[in-house]
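Single chain ahead, written as structure tokens, the form predicted alone.
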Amino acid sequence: MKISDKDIEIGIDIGTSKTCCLIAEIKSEEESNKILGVGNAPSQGIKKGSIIHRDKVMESIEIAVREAELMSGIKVNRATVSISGNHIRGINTQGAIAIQKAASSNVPMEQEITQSDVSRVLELAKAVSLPIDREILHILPQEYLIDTMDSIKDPVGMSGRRLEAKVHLITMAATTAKNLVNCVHELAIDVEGLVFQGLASSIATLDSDEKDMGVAVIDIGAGTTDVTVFYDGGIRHSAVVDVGANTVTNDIAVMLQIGMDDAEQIKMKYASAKASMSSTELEFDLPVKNGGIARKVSEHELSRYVEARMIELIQLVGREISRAGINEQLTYGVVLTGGGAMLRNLVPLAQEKFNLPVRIGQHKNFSGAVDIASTADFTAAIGLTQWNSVTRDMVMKDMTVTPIGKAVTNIKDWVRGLFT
């Protein structure tokens, strides 16, 4: 198989803690897709979204990338990256445009719009007043308007005097994105676009009823939280806590007077989101090191300090989703994602925290090598190789080139009915 062909797409998913590069055959209309390969490596250059390291980012990068084209014997040469990081922003505006009718025509009519009105209408909503160093990463139409009718999802075709777009922008700091896709290119590797991370995961484990009938996404990653939120098909608010599960783990290190790496391990292996559900007979040896004192700690005493914390994150997304308007109509509740959403019992501890439904969030319509990219932590990626599956019939391009260069521009794509 070669890269060129039409149904490979390649995300590479960047986070604090891992690299993950996964191949994929998208076959949208029959809804069957394949993993063909999977890459993993440790992240130890980038924090909370920015690259604080720029070797050890792309050293991470080629080890996931090669262990990929190894598994699927596949080049690659291109991909789709997500970003994330407390500099990204969501915002929503609107636009308003009156139709223009024909030049030969002097009767009075309503015309029909075309595709020309809606870029006007998308030109004039994204043109709010952002700061020198920030960019827009995405433009997401969630209802058109014509004259008195509303909640139109593809205005084209349809007649009207009047056209109003209301749109949710999510923007970035550019020189974070310019440094990131850099680091890409310096292995080979064209940018096809950057993808919020909390939109990519929501591609790969939402389906369509979820996203009309309000749903948030939280994707829980090492160093922030992303949360999405969704109802009557499109986004109505997205946001970064800079918080994450990396969080838990420095507790329990500082607490416990241990290492990371043996706090990352404790907490995967007996670390409860609610300490009620864990036992306080059950103990295990803590690490030793340098001749030191051999303790022992119960689940329940480590389970305090985790859900603590936890409950902390929630409070703090909490807040995020009640600024999207719309907390009783949540319908489908909260999808937890990402790497930290596999602490145990998180999900019920989040039930009882949010008072919404909660589940845990799974890739959809996926065979191949699903057992190896079954968990949470890797929604992300699969969400990315589904980009351009999603937006290949509805991005515009006649867009403008940013600062940040060809690479980029891919970015700011006009996506038109993104989740129809």
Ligand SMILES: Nc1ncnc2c1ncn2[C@@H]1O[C@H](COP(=O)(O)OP(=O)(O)OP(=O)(O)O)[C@@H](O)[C@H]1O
The other form holds:
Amino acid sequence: MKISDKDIEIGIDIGTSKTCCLIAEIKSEEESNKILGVGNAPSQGIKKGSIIHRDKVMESIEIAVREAELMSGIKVNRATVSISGNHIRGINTQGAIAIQKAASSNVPMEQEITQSDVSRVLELAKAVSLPIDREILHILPQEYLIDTMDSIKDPVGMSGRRLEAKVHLITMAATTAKNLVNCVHELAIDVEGLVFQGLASSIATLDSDEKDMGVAVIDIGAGTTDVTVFYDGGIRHSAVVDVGANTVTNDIAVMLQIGMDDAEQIKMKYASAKASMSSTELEFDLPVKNGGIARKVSEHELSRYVEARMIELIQLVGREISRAGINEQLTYGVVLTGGGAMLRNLVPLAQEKFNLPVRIGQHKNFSGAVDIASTADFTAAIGLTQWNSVTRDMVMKDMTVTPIGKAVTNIKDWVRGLFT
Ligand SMILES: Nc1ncnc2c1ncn2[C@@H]1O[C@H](COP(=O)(O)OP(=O)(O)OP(=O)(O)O)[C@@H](O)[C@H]1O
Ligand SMILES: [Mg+2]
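Next block, the form predicted together with this ligand, ref. the form predicted alone:
Once more the chain from above appears, this time first in line as the rest of the complex follows.
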């Protein structure tokens, strides 16, 4: 069967440890989404979301893209790209307008709210003064208020005198974003949208019930951890914590006096996030280099250090979650995703420390090459392919004159889209 080009969505997730290109067929009925191609390359030249070596970043993207092209038989000439890093900030703002009377009428009656009223109120809500070099990445409506009525999702067609919008803004460092987008452009790929990685992971893993009843998505990457808190269908808080799963690898390398590659292997094979759930009896051999002495370490001893670091990360994340001010209402608790979520026994540790239900987030409703992209480190790439269908957003509306301007979408679409 021939796949229509308009159903094809391409995501490029450029992470600290790996770059992933994912090509999927996205249909409006979620059931029929299909992964057609996956390409993966170890990331080089990215550190905590920022480019430190441009050529290496481009090389990683190219390898991932070519692999996905080969698998799917589809040429990648456009993509939705992820962005993360400690330059990302989330803030809540609001704006209010009086609903204009029809020109011919001087009767003080309530007016019907139009799409242009909604655009106007959102323009006001986003008019915060940002420091130089910061730009708005996403404008995400939380709720609208008409006169004294609150919690309105779509005010168009309703009547009132005053319209207020509460929104969550995600801002970023413009230079970091431009450099990232330029790398992709140089490979002759149009950037259709730039999406906060934590938001992309949320799209792939959450259903609307969870977003309504309260949930926090924690994407534990190699370099950073993205936090996104949802309640009542909207985002209440978003942040990037400057600690990722590579910190654990680093700790192991220092503690055991071994190289990072060996430490990474040991972490995957023997580490547990809860030391009490690992054995003092089970020992593993440390790599012997240059005629050194053979050494053994128990899984329990290794895990004690790992647990301490994970508790620190959980505390940092917990601080961010509490900034959303809805701790009591996180009915669905915490969803862990990203490669770091695969650390053995992290779920019971997180459950104990957050005192909330915790689950591992995986993508839903995809068929096709799911085996290759089934683990938690692929959720951001998968979410990127769902971005256009799930939520339309005003991605960098203000940057139309820059090379990133290609990532602009229509204001009407995103206003309508978020709550659908
Ligand atoms: N099975 C596993 N057990 C423990 N840790 C794992 C496992 N698999 C992957 N990881 C860790 O997950 C991290 C990589 O996660 P991921 O691929 O999500 O990062 P990234 O997207 O490249 O980074 P970032 O999002 O920070 O830019 C690495 O630190 C890796 O050690
Ligand atoms: Mg990542």
